[in-house]
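In the form predicted on its own, a lone chain appears below as structure tokens.
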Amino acid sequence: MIPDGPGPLSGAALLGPRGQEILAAIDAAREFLESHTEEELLSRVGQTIDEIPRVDHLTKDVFQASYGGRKPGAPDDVLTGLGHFFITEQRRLFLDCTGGHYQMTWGYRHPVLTAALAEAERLGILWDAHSNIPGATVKRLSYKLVELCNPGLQGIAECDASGCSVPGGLDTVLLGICTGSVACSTALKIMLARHREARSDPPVVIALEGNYHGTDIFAQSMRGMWTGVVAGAEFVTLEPNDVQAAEEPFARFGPRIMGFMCEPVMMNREAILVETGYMRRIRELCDEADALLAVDEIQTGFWEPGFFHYRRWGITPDLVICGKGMAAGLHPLSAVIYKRPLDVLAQYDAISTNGNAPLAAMIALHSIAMIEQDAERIGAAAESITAMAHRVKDKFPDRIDAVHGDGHLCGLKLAKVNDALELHRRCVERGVWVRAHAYHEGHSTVLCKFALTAGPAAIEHLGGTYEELLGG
């Protein structure tokens, strides 16, 4: 029993003097989204929705500058959303072509996941738990991840004493971690621990130029940040898909290489797609050097019918890292799936306070089941996105140099940086929420990563917007 105490305050009271007005605006926006079809919403994308009351919203004056602090003008942040649409505080309707911040697998407030959340709470499934007592949903999710990483393996006997052994496969899961940054850090720690067991010379880590493996200082050093801070390790970066260039550092460093880490689609570098032939050669080079191969599927994982992109390559990595969309944006939850001999870390070498979240694991299981049931439509949508991007490129060959990425993770590489920035600006002005990579030299790509809710109508709306704006 929970002892008697103060009752809950109203949401309006917690939001301050304008709380009641803000909640009324959120509720009106929710009602608007729920009462209109996708066709009706697409016809009003970019418009101000007068059915929602106007409110003076909270400012961001205490925010840090890089996240909008102290900027002039009225704030225009998210009010509420549904599926691949959201409405802002200034009552503008947007088509979200990025799946939130690339992590909302099924978009905003999906009814199946909303119902699953309510059922889990009714049943008493906990929001979080100590890492030593993770609960049934966390354990089942671990088994499910092993199944997904080993095609053909189904129905693992979770309740017997024999455990699970997949010779040469990925059969061990570390799920007690929240964010992708911690998951990448964990994989690197496994590499480092294994290297130190066998060798005393400084380890070498190989990654791809423009990599993004989180905000851990070691991972950031892999992409050239914090020069000189991390001592005792060497970092080598390679141009993606250049087999000849990859062979040189493997020949030079050999057994000093503790591992190679990459993303299948480099969303921090204009959505460059890493090619199958390249990765098969990398697997061979890692084997020859006795180095570990880690595939960072934080962006790509759970965004296609096969769940993990690396399965297309026909190879088995030593470690697979996933996060972001695993729990459909409800709660940060990440994992590293790896081969049993690599289970070398102590209990608290890699952990997050909120890493063993039974409620988030239940949502992740629901999301995985939804992908399995809807695989055919998801695959068709991926093909449509790729076809749409190539159609736009073919129509504007003088403005667009290439189509990057694959399926839901797709980018248009424009010939000029200013064109990319202007296309992005005009898309947002039209209520089409895409992102632009133009903040590094040579970057000029407009990116999308639709939530899995998106179908032909939303995809064609984006393609039509691209064509109209590029034509102008």
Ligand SMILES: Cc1ncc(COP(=O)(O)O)c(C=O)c1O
The other form holds:
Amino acid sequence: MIPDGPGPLSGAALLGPRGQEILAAIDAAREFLESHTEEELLSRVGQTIDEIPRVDHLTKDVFQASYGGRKPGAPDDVLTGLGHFFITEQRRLFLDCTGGHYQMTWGYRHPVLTAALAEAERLGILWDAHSNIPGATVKRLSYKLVELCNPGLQGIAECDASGCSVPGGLDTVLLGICTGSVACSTALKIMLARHREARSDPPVVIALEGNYHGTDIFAQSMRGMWTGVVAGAEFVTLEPNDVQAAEEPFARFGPRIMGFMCEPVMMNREAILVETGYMRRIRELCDEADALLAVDEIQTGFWEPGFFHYRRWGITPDLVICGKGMAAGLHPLSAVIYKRPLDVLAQYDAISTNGNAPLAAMIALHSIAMIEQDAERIGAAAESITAMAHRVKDKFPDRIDAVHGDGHLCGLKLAKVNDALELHRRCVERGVWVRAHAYHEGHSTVLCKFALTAGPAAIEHLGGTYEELLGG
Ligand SMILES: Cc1ncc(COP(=O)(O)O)c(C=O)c1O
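Alternate state requested, the form predicted together with the ligand (shown: the form predicted on its own):
Next comes the full complex, this chain leading.
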């Protein structure tokens, strides 16, 4: 049925003249990671791993400059990884304290997910399909998201029609979208469509100062980019957790406000935690102004045992956005979960061609089940990260102003920008991969977001590294 054609090419041939050597290096790195215990790996973090052959790796000379293009020096990109460790082309072993780029929920090549992937492929689960004919895994994932957003709901676990409509609840899902940027823009378009239906004056959207809701031009306008281009809307940003400052724009713009959007832990602004009391008041203000409340859980949704940070606030948003780690990094898959009366967009208003992926949905279901089954250990890891950060802060009260974030999403706010930059640089030099927010005025935070594989040993390695460097 599949026409005869050329047989599969070797991976080496596809990578060009040095393909064989490159693949051998990747394979040796895989073998190294798989044949060592976590303790052994931690003892070698930052070292060059001589068991891996030295190879001339491919350069990035045609990459965009902002993505490392045309940088002098030997390339040192990723070779392979396992759990919360990865090895670079220059054969250095890293402890990844950031879960890839905050999207590898279970780190790299988790054996359970790798086996699930092979099994799904064997069963014939499709890589992708048209959004008009979603496969069983995509449909099941939509029910699972509704179940997670409406705990205790009857029927939904069996995909039973009795649970399909939750008056006032989050019972509708748009899943045919790929990236978080498309999910955020979808939520904004829903706000816009609803506003347009009721009013003809320019809409106002409120977000938090330092927000990041993806790369759509509307979302970028919300953070002050492209000033004046999106002229038909007004953008207001607020300082997080300042209730008084929030009252003013709600009073000033009232029903012109189409919605408020925020993420629970601001991973583009020093991991600032948005507080429960603040969000409860925002919910009231949105209700008074008939504005929609959208919570961007792209960072937080699948990074805690209870799923979806907003649930701790004791309020129901109108729209919940998730993505990033939902499919554990296999393939971008995101979703907006919202209240049924907001089901107002047409199919091509918000869609991604590759967003209806049965295989990615299968991995998402696996990843969610793993979080459910491992909730206790994940909760304990979250507490250990917080405790570690506070211990470091208490040891260096002159250097560290505060601990930011919550659980796995954790920041150390340093008193001085230079200390934050230096701490970040030296951590990376030692093979401890963290991130820094110290490039905008007032920012001086070093951040981590461990993959859910990380336990006490990895967390203590990070804590010990912080302590040694801050003490030095
Ligand atoms: C809070 C938040 N919203 C939206 C996005 C955009 O997601 P994506 O990069 O998948 O488009 C990100 C990505 O980092 C994010 O962290």
